[in-house]
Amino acid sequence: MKKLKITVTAGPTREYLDPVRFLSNPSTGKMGFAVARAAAERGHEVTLVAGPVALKTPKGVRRIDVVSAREMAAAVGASQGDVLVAVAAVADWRPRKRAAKKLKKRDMAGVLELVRNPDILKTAEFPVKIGFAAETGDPAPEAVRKCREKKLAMIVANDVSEAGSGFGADTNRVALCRADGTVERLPKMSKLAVARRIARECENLRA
């Protein structure tokens, strides 16, 4: 088995409005850290680009901590490797302006102007790119569409509204979705078990 250079993104990003307020999501980073661990266990060189999470770095993994989507995009862009596994729940939007000091209630207009963040998966240059998609309801149709649109090898999709399959859970039920419309639905299993399957998919897809 050839040793691969694999970059994994994990956790949320934070998009600050002022020094104490930000836009984010409930991602804990568990799934991404599990993927990094599983890939390192198989002897690959792993770089983990992590948003703000409270998790220990897996053994044998190089970690880069970031906060915002733009910071994550820069870290991924600077990585050179064979496979990108984009597990992070990246904020799609950020406030147009960030205040240097805490905004007072009396100074806030009640309308927040947003601008789009960079699409890391779409713009990153890796031979093999694997995405993750958190949906509500059957995730497969939208995942297949995104796979084709962003020219990905695969999207790992899950229904976050299902018990034991959402943010913060230790288990996950995912579907492996490919651009040709192939969908492989896995049973509910631990996130580490899912991660080990994804690590094997990295090898197969790169080969």
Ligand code: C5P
The other form holds:
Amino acid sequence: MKKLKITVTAGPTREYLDPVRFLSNPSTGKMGFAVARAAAERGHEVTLVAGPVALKTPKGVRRIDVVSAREMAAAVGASQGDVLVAVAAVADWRPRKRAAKKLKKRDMAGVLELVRNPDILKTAEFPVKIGFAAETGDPAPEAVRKCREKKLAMIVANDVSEAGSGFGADTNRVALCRADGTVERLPKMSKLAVARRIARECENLRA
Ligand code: C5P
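Please move on to the form predicted in complex with cytidine-5'-monophosphate (C5P), as the form predicted alone is already shown.
What follows is the entire complex, opening with the chain shown before.
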């Protein structure tokens, strides 16, 4: 089997409006770290670009810690390789301005101006790209559409409104959705088992 260079993004990003306040989401990084671990266990060269999470680096994985979406985009852009697996829950927006000092309550207008963050998965150049999608309700139709829009080989979609699936859980029930419209629904399984399946998919898609 050919050794692949695989870049994985994981965890949330933080978008600061001042030194002590940020926009983010409840991603814990478990799924992305599991993908990095599974790919490394299969002998691949793995770069893990991680947002702020409290997890240990899997054995044999090169880890780059980042905070914001723009930092994550820069690290992914510098990594290059065969496959990008974008598991991170990237904040879609950031505050237009980041104050150097803590904002005073009285100086806050009650309205926060936001600008769009770069779409890392869409803009990164890798021969094979795999995305993740969290939706509430059946994620498959939207995932197939996104596959085509972002030129992805596959989207791993999950319904985050279901118990034991999504943010923070140890298990996940996912559907593998491809641009050709095929959807393979997997049973609920551990995130590591999902990750091992994705690692094998990386090899098949690159072959
Ligand atoms: O379009 P949506 O945000 O639902 O797409 C989710 C996928 O895109 C995930 O794989 C996520 O890691 C990736 N993404 C990204 N950069 C963004 C937003 C999402 O890489 N700014």
